[in-house]
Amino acid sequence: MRRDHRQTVLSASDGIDDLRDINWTFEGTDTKSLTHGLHNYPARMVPKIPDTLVGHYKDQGVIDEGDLVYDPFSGSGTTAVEARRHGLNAAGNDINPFAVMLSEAKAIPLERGSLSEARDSLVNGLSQELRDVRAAYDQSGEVERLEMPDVRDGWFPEPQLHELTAIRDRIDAVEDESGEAYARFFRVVLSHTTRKVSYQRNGEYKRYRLSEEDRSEHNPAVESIFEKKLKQNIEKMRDYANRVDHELDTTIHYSDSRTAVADVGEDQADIVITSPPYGDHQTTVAYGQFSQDPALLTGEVTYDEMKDVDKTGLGGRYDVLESIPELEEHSPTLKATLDTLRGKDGRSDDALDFFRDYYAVMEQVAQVTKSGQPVVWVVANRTMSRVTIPTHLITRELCEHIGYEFDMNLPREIPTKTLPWENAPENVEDATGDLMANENIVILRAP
């Protein structure tokens, strides 16, 4: 029987005990609302999913204030985020050095005054500075007292490139003077202003340049664009540190889901909700690809180490795990999928370590987590070698094998995702096939 439009367009705060009773799919949702919007990323799971969940759950008392939620895919800190919204801690992994200082930007609140003082520190004199450095630029091509970054030739106009530098020793500075905190709200401001500066494609997930005609007419203005995302930014987070507790713990670790239990340890959370990559990095949506430039011009990090984020993703060169040859024997529907690609002579290896990888999460999860509460897995159905693959039905069938217990499944459509809707399967020049556009909600508890 169909449902009811008026009942299906409701949420966990509502009163609604069933989940399935609630409209997924949050089209028109703002995602962007507080932190969520202080910085883009692709792929981003939508703010609303966490927010109902947690909303349900503490309605059922199935967790409680101060409780812990994890997320083994902490990506833009969606989840820690909507964790200490609603009164809980937060832990969660990320390989992606930027991921980590993204999600703990968006996720620990700052203090309005303190926010003030450092923001003041950073821009007092900043305009005179970058004067200076735009001189000293076009008098010898170089600023002698700037360490430049590790970015490859080419992506930036280089006169601005020295400026977002003098930039990143203010910020380094601010850090000496004010805190971590406060220099890595800055540094995601800084990113911002990177990916709007750099001669990379902003509409793009993975890394283009700009046609040569559009880099000679490229002329951003470093100031200006800082500046108004800072105002931006700061806003955002007096709003969001006026509605959430201080005292709350986030922690973001920057290490591999797939050794979870060494990060977070055993029987921690009380709920996990996470979304994990629909494939590898370098065919799918390329994380480190993305976060290249604005890590290597805000942070601590090296090229190599940006550029391995993208190889060392689920069914990546990762050489820790042995393989597990009776895998797809665990889940039919994996079996079914292989088989498939295998007759075609599609890409079976690759699936397979995709799987192989996302298992190994699965089985630290449910050592993370507190045997019988909810375990949240948001998961699209991509394709490979023009292949359907079904990932909800195998993360059922595998977390089952492991000993977690089915409860549902929740199927959304995706309004609004920064990801491709084509892609090219088997990686040849103009050839397309359908992507996702649509995820399923898989929960089940923790063995």
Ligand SMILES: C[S@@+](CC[C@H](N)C(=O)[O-])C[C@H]1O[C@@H](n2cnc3c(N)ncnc32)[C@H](O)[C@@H]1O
Given for the second form:
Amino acid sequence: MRRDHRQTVLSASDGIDDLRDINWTFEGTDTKSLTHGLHNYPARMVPKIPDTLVGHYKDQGVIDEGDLVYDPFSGSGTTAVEARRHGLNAAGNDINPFAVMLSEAKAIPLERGSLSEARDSLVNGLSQELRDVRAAYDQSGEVERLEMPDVRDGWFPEPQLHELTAIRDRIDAVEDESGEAYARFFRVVLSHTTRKVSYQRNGEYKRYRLSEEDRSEHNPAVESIFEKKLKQNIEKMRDYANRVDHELDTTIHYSDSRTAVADVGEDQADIVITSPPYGDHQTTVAYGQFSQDPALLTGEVTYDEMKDVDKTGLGGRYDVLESIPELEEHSPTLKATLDTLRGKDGRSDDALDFFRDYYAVMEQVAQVTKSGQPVVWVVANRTMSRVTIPTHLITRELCEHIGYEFDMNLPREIPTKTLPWENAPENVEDATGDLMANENIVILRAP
Ligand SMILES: C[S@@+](CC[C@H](N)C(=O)[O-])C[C@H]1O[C@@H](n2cnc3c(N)ncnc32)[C@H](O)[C@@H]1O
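Would you mind giving the form predicted together with the ligand, to go alongside the form predicted alone above?
Now the complete complex, all chains and molecules, led by this one.
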């Protein structure tokens, strides 16, 4: 039988010389293996993408063990996890404090014995404590010793919210005994439990509440949800920790990648692998909204930090950069796209704001990365006002203006993804092949 290698899911360990020979769809591969499965996050990168890229560039001698992989949009830390799996250090940025916590929880391995000890002190006596909390709540409608989190009113069944808060306090106590890394790992389990317990509808990234009828029947068992996820995550962490070097470093900065050089430094990264947001958080993926209540329940993140996440994302309303009137002159595709939008309903300003911010990150990444090293942007082509935004072409052109050298563009279909925006473009001039792909992997070399 003739074997079509393009249809085979390959990783770099299969010795593929040319990245164009790989089927980047990776349909059917497990995206929750190892610590990738610790917690959900919107628009996660498929782990096989950084896995394959890092493996390939290692094989080619472009990067080496001990080098630094940088991701300016760390999200849930997919790049950082894969970096460590390949023996590399990782750095990243994110403006979502919950993403920072999650990335570190996933990428920093924990010692097996210490994890078991920390788990034991967390769960010993938990059942009794939760029974006491429910009893106190049943009696008086409150539990005096608990300082309740600042979550949205009407989004949680009540006795359960108190139970979640009691678990938060137990994790704080574990932190004192076992240290921050162990507490962080448990906070991720608590966050998962919080989402399941709340009235948030499953599978949605925006705030959608269960119907009133469904809410009245929603009576989740906090302890069993928490313990089930705890067990799963411990297994995943053990598996990961057995395979990776514990001496490597992972540092995710809770800061804006539009000013990344200040945190990461110049000429530090040997490779960059990142997936930027598709557009501003308000109209595409609301990362802050997704994370807010679970993050607040962890006790490590404040309401003030969370409420601004979606406004601080690229193209958002906070920390607005100076406009760059000539930006569209640097990218013919951006100019053509903005002209099409201008002929419609004026969303060209929103698009321009987004690309101005994205351009600032491209400039910072150019400084953070060693000259000539690979910089990989995994981008999606969203639509605005039914006009496709060819982000892959704009990425290439803006980067080239900064002095990056274009290497290649790899189109990729997303097997089963519902894109979080209308996907019905009316027209894009010069639209060809790659535009129809859901995502493109744009590879350049740093200036
Ligand atoms: C597409 S997600 C990254 C997903 C990630 N690759 C993963 O696998 O989980 C984009 C991320 O960029 C972050 N972000 C948006 N604007 C940012 C900015 N100005 N600086 C740093 N991070 C930002 C968002 O909070 C979000 O976590």
